[in-house]
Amino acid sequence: MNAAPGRAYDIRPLGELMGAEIEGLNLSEALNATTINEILDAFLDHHVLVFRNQNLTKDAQLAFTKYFGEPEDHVHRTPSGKILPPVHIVNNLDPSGKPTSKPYTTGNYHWHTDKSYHAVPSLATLLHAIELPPAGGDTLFANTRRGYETLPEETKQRIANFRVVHSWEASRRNTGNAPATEAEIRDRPPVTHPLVRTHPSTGKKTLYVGMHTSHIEGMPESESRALLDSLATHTTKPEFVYTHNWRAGDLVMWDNRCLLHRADANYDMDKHRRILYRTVIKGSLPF
């Protein structure tokens, strides 16, 4: 949609699948009740939200992040055992600052939607672009509602009433990262979700996969791995999904209930730095 009469602020969809731009707005101001209306339904709509030409502090994307919903905490440490902080950045820095191929952790660049191994994990995601490389860096998102509807009819018979155990230590281990240490592990034990989850605004059905998966309860440990890998392949297809390149100022915001995600190392990470903050929200509990 364009800007309405009266509003100072264009949304205009990004694709067909999924994906919206919103330009006109400055998100260190306070936003009125009807902006943030629009927002959500426009988010709820188009699950991956582009706000453009945005340069907010810290604290000015926590403010935002706080229309809505609660911020959300952190499982993950730095290397020196911190607990991570509600606006946190993420790079592709060494502890000296410079740029590098082998960062700390590599999990961004695996397919996963986020704090799915929180007992209430998370409803949304929002990365603000601080520093970019030349080109490259793309973030995909793919619709996991478009990979459950285009199952066939016996697939989502067989696994509809499917849970499965999702944790940081599977997910250390699923992307071949140093293993989860006492500390994480104490602070979020495995959890059990729905493998077909129902959107709760929305009411559609999603696949609830990704890195973060352990396994199907009831299931040989095989099979399940087998079976997750499967649909995880199929709903991140190149034809569910969609290819975020950045610039400059982009806030990107979107919907960890119907979306998995990545990074792409596409660039020279020796040479350039990436550089973003970052704040996630509290979801709901899946059914």
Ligand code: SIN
The other form holds:
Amino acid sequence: MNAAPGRAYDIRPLGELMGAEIEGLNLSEALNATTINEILDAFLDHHVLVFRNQNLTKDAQLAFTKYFGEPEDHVHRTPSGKILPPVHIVNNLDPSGKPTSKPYTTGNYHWHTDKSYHAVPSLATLLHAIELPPAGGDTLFANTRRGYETLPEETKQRIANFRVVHSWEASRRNTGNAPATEAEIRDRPPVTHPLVRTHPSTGKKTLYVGMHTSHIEGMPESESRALLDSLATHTTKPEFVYTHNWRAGDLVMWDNRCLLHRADANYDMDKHRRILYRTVIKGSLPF
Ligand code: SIN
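Right, the form predicted alone is done; let's see the coordinates for the form predicted together with ligand SIN.
Now the full complex is given, and it begins with the chain already shown.
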């Protein structure tokens, strides 16, 4: 897709695997139905949309997010116990505002799909660059449809009906973080999802794995962990990955139903600040 006659913005694919950049659109202005539908079509075709040259307040990001669904809250609490607001901040800062690589800032540096520990997990996430390191701090996206399609037939058959337990508690463990609090576990008890998920809009099968997984139902833990890890390793091979090198003003919106993602610690996390606004849109029950 490219600039349609009379359309003020361009949609340019970033590659065959995924990704398109959209230039010439000001997301802090109201959008009409035609534009919203064009964005939605591009989102389904390309999975990752990069809106260039934006300068959004939190309110403007929330308003843009609401064109595509209901914003999610987050289970994680601030140190004083408060639930994070719908537009929250992804950063690598300690409580005094200094950059740090301590595990509480690196949960998002492990492959995951957002909020798969929810009974109804996320459809999309939107991340807007506010402050970037001088180089690096990329976000990597892995195509889990390609991952599924390239599995041997016998593996596809073996895993066809497996169900996987996902939990916030397992996520905290898998990322080397402080254990989930009792309030967090109460808010987000473990849930199960199919290991092979069907994308509700495209009908394509994808692998639904990542750092929020605990185990496969009915399988011994070590066997289960080995299988989940090997599927995640397979679908995050470099040939299935798009690396987003952030530019000032980028807003990136991606499809959690067919991608895994993670931030890349390819910058000095103890020296440089990396700050982004994040909103997440509620999805539907995986099948
Ligand atoms: C996320 O996991 O939602 C954020 C990814 C990033 O920090 O690049």
